[in-house]
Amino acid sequence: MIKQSIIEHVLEAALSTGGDFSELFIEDKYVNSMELQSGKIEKSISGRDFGIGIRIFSGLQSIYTYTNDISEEGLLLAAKRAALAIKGGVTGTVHPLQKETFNPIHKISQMPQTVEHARKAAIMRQANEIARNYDERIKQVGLRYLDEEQNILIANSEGKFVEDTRVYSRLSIQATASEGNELQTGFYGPGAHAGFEFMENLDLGHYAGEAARIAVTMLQADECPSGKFPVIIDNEFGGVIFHEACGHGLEATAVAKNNSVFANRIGEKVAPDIVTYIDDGTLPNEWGSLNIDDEGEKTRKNVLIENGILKGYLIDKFNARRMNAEPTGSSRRQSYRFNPTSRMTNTYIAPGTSTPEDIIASTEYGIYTKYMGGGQVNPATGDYNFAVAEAYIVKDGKIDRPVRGATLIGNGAKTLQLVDRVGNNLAHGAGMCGSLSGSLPVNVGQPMIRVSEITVGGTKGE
Amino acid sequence: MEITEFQEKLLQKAMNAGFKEAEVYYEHAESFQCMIYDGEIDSYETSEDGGLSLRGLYNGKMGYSYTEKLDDDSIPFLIDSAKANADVLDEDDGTDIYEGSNEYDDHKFYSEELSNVHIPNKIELIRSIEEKIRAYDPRIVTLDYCLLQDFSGERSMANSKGLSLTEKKNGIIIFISTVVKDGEEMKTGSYINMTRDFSSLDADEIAKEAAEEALSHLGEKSIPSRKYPIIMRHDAAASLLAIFAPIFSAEKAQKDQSLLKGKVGMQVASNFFTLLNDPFHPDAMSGSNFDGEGVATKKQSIISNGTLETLLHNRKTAKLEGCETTGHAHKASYKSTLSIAAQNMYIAPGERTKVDLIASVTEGILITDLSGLHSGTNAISGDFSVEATGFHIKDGKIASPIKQMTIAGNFFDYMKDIEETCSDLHFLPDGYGSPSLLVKELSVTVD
């Protein structure tokens, strides 16, 4: 994208006041994104995002810009004045390019920028007619088609040069139910790192119908109760609970500076033995899966819980000088406008051995949640919130009748130790995942879990 | 290249192309930011960006496209991609490029003596605070984010019809999240001030509020869960404005989404709710003088004393509706297509003061915070159940913080339980606006 000899230039003049590390990041990425509402594509865009972050590190200290004026000058006179915020400190030397390459995990047969607009309009139209003939208190069907293709080079003053190119695609599919002056929604949002194969494989029935189902079935669904229950969270989205609860407080953004429960911790006994949480960048083709990380490390899988013991973290380079550990693949950002840290890629609790029919019928009493909205959590204290998009009561070891209003709140590292069986039916749902370098897509999974004892905010005031 | 020349070239071109009319819509923007750890600078950011996008009328549908690198080589891309984006739609937009309103407020966005202050000042305030924070009590731990962040930008719009119109905008951020401990007990407390006055900044004032923030936390108690009345404090009062404020799109209305279709001119809220929407606020960081197609904004109210007035329109909805629209045209930026939103929304204050009300109260709970708006709430259904901090007043006086907690209810009825709304109005950053608001009442879940 740029040449070689101006990328050795900048990286040189980054470390002219005293840095020891520099860093440039160029993107160039297309995206299209439509929309369909009403049973009509509605809105269409086309772009071209592209600018370049440079990075120095001295010492404990991080500098950052970026800009998208790529010429030579323009690239050197934003290094310099990046470097201008260093004082003194023991200069780092640029070592010659060494141009990497890696085999791609993620195979990817149709580029997306390739394919016509109607192609991905027809998608969008399928889904929508799925939807809206589930059932005809579907009042309403919205459709949001998004791809992108994210070319990128790294290249660093350790003699780093590396590209990649990133292509996304995902359909996020949201029915309105109505019934008397009553407006119920369901989502489903699918998404993968691949081409349009990805959405001409998609299994559009079993998506958009569940999107529709969800919206129907919460028009007949009763308030939720308040208070402690056991909880049944189902497999693949219903992963965010600990994504929220545990992976965030496992990123070295918290850890590196003791702002985490999980912090100095390593080897002590975490969860239960029933417990293990991975996070792996190399699934293929998964959602929050890449080849290399925004520093261009390669992703790998990175056991952070194993059988309830705490084993790591994800690290990226910054935070790694001040925990004094080695980068773990996890480095992350939005765009070029962001400075990369640790962050998730597919994170998921690893299989265990009930099956879901035995954990629902050893519950007496308790809520059973189908699909979780999203959460946040505090990453200092641990306290946790998520919304649930489809729950039921259980009673008696059976599901009883839908509830809505739920949300479950609680303290991530007390929730983990209170899981007390883990299913065998493993399932990874796409997400994005906002904080300090921008939203992501990721990957939250799991298999079917129950927690002993969760509080839920219901809207039923009792 | 110049981006005037740019600009030009690139709507000559696209009319040669077929366009109809077109717009062309650049941004250029500027920021700095520092995080401060421990005494240090943690970390340490400069930038400077922008990008461009077309709009055009193509064989009567609306193609858009944009591109942040502007060379030669972008204009046939912006073309050929604005044009395929037109051939996809099902229907004609409703709407044509807009030839400019007969007159434009001209107020004043951006502070000269803001843009001269010296980066070294700005360090020297954030470091500042954050030693001023942990020397304040010994239960401060740790700061999680000390963070300033100052922005310039321009915006330019420019189109077939003659109309060309710009604005420069700047503001710095503070933002504070204090980490405080006593035992076992641990909890956190944040801060946000978004400005244009830099001499308002003061170290001390801003290091006590952020630190008594915090500490407010320590001491919690569970109390049991039920509906209690609710004070919501001015900040948590004006993010849960945000999250629903799309129910009063027209465009939300228009397609079902909102459950305000068909209720202009009917009672919605309370008596004491008035809404209103004030591009010009002095207090307020979102506005702006003409929306996103160009249309001069205004002062207007929304609701009024819980009477829906209007709901907010852009030039599509309108014609749809056969009225005039209200000038809230959203363009998020260059990368965004046209939609809905506010500039500066705000509650209505009314007269007694936060103190003289809770004062008032013989039990509730007084809401400072609410967290995870973004997915427990329901713009559609009106449904929330979120996290929420806060305290338990007992006989007119704050008895002690609240364990973690959840509240629930619907946003529809929440606006036609207000009660009362106090004196001391205050905006968040996005330039969403209330009072604190005393509520009849909501469900409360305690852990």
The other form holds:
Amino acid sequence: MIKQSIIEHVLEAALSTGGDFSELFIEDKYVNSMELQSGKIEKSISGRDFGIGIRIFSGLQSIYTYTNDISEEGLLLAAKRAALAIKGGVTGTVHPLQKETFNPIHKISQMPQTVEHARKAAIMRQANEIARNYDERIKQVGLRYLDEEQNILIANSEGKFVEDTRVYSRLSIQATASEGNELQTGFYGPGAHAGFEFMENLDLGHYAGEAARIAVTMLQADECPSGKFPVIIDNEFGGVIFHEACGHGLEATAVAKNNSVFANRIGEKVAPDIVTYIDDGTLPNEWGSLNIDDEGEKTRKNVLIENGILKGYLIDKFNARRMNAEPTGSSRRQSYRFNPTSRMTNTYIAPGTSTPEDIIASTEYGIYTKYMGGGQVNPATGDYNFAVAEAYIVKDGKIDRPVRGATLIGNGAKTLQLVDRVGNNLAHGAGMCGSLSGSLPVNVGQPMIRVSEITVGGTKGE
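For comparison with the form predicted together with its partner chain, would you give the structure of this protein in the form predicted alone?
Next comes a single chain, given without company.
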């Protein structure tokens, strides 16, 4: 992308006023997106984004800037201007850059950039037909196709020099059902760190059919009761609660400043023995996976909670200084415009020994949530509320009638302690996570679990 000699000069300029560490993040990204509404392609956008982020450390001070000017003069000017924010300190040394190589974990068979738009549009139209033909009450279907190719180069004053290519593909499907004055929607958005082969191998019958089924099912649903109930949370997207309410609390972004209920608790019992919580960026071709993080560290499997005991955090390079710890390959950013920090990749509760049938059969009365919706979390306290996209009453050990309007309300750390059953059917769901360093592809995952008590907000009353 840029000559190595220029990179070295820029790293040196960034340290000119007393910084002890400097880094360049160079990004060249291609994005294609298409939207289908009412059976027609309404929007098709292709673009390229190129830029460079420059970061400087001086002790516990961090400076970040970025530029689109890739000339040597422009880069040197940006680095020197950023360096002016550093006063005093011991000036670091730029070590000779040593190119690192690795074996890519994520096999890419078809680069999306080589695929004609017509083939991409054909998949969208096929999914549209499947969803529309599911039921006559499906009145509208919207789809969004996305593929990205992100080429990055990371170099720093410690001598790191590493490149990677990341390829993402995703198809989002939303179906709307209508009956009388009632409208309900269903959504499914499968994605992967993979090429166009992912799209060609998608089970469109399942994904488009599920989006439509959710919408139709919720048309028939009764209003959800409110109160405190045992809650069964199904696999795949059910993991979003613990991603938001616990996962963010295990990121060094919060832990390093003691803004987390999990800060300074390594070795403590924070969950039942049946709970093991993992973040693993190495899962082949999963939506949240990476070969290397955005500081050039290889991703890894980080066990955060093991058999109920808090074992570790997700740590980036800067917060590692604050915590006197080692980075965990967990630094991420949306693009060169964002300063990286600790973020999740594929975070999930490890499978247990219970079967889904046993979990349901052992529940006398409660709420079964098949698919979660969006929600809000206070990362400092872990307090959350989440809408449920599809829910059912459980009665006498059986799934009974569907209910709508359910909201789960609680505290992540406390909910974690109330998990009393963990199933054996682990599955991952693709989503986007927003935080300080932008919006990122992540997987949320878990097997079916049961929480002995959660406050359920509903419109029917108790």
